[in-house]
Structure formats: C-alpha cells, structure tokens
Amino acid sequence: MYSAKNCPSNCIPYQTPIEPSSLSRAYVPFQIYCSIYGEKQSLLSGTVFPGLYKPYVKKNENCGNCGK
C-alpha cells in the first residue's frame, strides 16, 4: 500500500476519506402480473410466475441447427 508520502499523484491513498456522492440510481419498472402458477406448479417449475420460468432445453450434439 501507498503512504500519503510515496503515493503517486495519480493514486488516493488510503487514508483518504472519499466523501459518498451519488453515482448511479436503480431503475426498477412496475411489473403487471396477470396471472400466478398454483402451488403444485410453482414447486415444479420454480417460479410462481409464468414468465420467469425458462426451462433448460439440451441441444442435440448430433442435430447442427436441429434447435434453431
């Protein structure tokens, strides 16, 4: 680590505070939820709603573009 002596000037040294300033903000939409899973279905896939349930599909090594 640097000392505030032998710190280069383009570095902080460490014992330097960096005040807290605001730098970003999240951006979070509303989501409309039309329709849940019951509770059988969301144990199955995961999820309790439809549109975050993505399964995983394995391609067939064998097939070249088969998934497309």
Partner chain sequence: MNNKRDSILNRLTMLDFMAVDLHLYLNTHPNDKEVIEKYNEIIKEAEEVRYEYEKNFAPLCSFRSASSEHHFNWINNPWPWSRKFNYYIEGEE
Second form
Amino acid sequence: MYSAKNCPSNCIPYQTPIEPSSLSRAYVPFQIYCSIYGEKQSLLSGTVFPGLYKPYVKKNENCGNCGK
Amino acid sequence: MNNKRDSILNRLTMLDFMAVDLHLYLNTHPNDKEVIEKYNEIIKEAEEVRYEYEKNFAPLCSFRSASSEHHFNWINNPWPWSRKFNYYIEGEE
Amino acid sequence: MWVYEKKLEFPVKIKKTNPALAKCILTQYGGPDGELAASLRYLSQRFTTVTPEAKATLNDIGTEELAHLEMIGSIVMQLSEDADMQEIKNQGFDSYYVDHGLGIYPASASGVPFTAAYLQSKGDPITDLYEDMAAEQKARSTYEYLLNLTDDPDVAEPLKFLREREIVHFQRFGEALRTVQDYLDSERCFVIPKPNFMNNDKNCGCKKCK
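Now show the form predicted in complex with its partner chain, given that the preceding structure was the form predicted alone.
Starting with the chain above, the whole complex follows.
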C-alpha cells in the first residue's frame, strides 16, 4: 500500500477504500490531511504535503529509458 | 543569507508557497476546518512579512502597493527574472 | 483580473551559461506540454466547467501555471544571456539565434512555434478534466527528461520543484473530477428519456406513424 511512509504515525493520506459507482471511469482517491512540512522543506519539496511528495530518481547516464 | 532583503524575500516566498499549496487543497476540501485554520495562520504571517518587505525594499504588487513619494519605484530594477533579483533558499529544515 | 506579484514562485539564480540546455528547457515555455499551453488550457476550460470545486481548481492552477511560465522564461534567459558566438555555434543554439537572437520566444525544443492546437477546450467538463490529468503527466515526463540532461544544481532545483507541482496538480484535478462525476450523477441532472425508436411497438411515435 502506498504509503504513509512520508507521514507521521502511519497516517494514510488518502480515502480508503474508494467505492466506484460506475464502470468506464477513472477515480483518484481524495486526499486526507495528515500533516504538513515546515516552511523551507515545503518550498524545496514543491509541496507542503508529505503524502504527495514523490521525488524523481535520475536515470543512469548511459541509459536513456531503461530505468537503471 | 548575506542581506536583510534576501532573507525577507526568502521567508515570504516560503510562506506564499505554503499558501498556494494549501489553497489548492482547500478548493477540493472546502470543509476541512483544520486546514482552513492553518491556511489563515500562514496568510496572516505572510501579510506581516509582505508589509516588512514593501516598507523597506520595493512594492510587490501592481496596482495594490503604494509607491514611494517622489519616484514611481515600481519600475525599479531588479525584476524577478534577473539573477540579481534572486537568492539561494535558506532557513531551518 | 490579475494582480502581478514582483517575485518568482521559486527563485532562479543560475551562474553557468549553457545555451544547449536553454534550447531544451524552452520547450516548457512554448512546447506541446509546456506551461503556456497548460495555463491557456485551464483558464479557457474554467468558463464551462460545472462544480465550484472544479471552477476554483481550474482558475487557480491556470494562474499558477503563469508563474511557472515566468520561471521557465527566467531559466532560459539566464542560461543564454551571456553566451558568446562560439558557444552559440558550438552548442547548436545557432538555429534558434538566427530567428530570435537571445529573445525568449514560445516554441518547442525543436523550434516549432507555439500553437493553440496543443490544447483543447471541449465544453464537456469530464472530457476536459481527463485531458488536464494527462497534461500534468506529460509535463512531469518532460521535466524528468530535462532533469536527465541537467547536472547543474542551479537549474535542477527549480526543475524538480516544477515537476513536483505537476504531481500535486494531477491530484487536485482528480479530486475535481470526482466532484464533477458526483454532480452529473446526482438527481439534479436531467435524465434523457428513452427515445421512441427503442420501443418495441410498431408505432414509433414519429409524425409518419401517427
């Protein structure tokens, strides 16, 4: 399960479960508030919400798109 | 941070950014009292820092900020896209 | 109405000239998945969306994209402004230089000028929000490719910031979509009656049968 890893005290930062009301539709779970970062960390992370922070891991220099 | 102007602008940028992100959250969670309270706290603090910056350095907002008396200082350099305007982010983690 | 604020959303202070990188990053100014297309898309779509949540979300994210456009313009300008002729020639900036000098022009990395064909405003709130979510993903991918091409932390920090904003915006559009789905499902909406041709009896209800 995606994670609570960035949030304190195992707070799950989204509604669970989602109950679909129809086929042929995409659903994004509503965010649920857990905590926010401090001033500097918010700006540097690009979000105040730990649950939404998903930093990019740079690809290997010798490899355009292989994920290594 | 080497000067007062940069450090005030740094602080204002951080507070304003928190306000932006909380504002987007509240657009889709308009009844979340806990976050409304945080948002209001940050707005209040940012207002004080904005006042401090405008009093000491330069107007921030077009047709919202008052000008200095003898010269319309809105036009003064530096503008935000220049190197000289900007600074490296600092502050406590 | 807008009020301009004389500062950037995130500071841009780049010491090292790099016209080759400037040309790549320009694509987020006026390219197919760039900030100008994003801003125009959301600010146009907001006129015909339905829920208060979706109106506010499109309005405010469309506005934030203008701040991102300004950051990208600042990055491109600071990377190219001190370039000498040798750097311009050696780094493949010459083809851009002959058309625009060191001016900031909305075009893609490959030089295609900005076009409104990069965006849609379909008049259907569900369709529009799906497009918006896809647009955020495409912009995120672009920022990742740009980060793969960047070693300079002065450039990477603002790019990482912009990439993370795409993730947050995706979440907000997803939530706005939920409010629109609920609204259109609710009883307040007109139910389209079954057309007569679907009835089994031979009199279909049209003028001819009567």
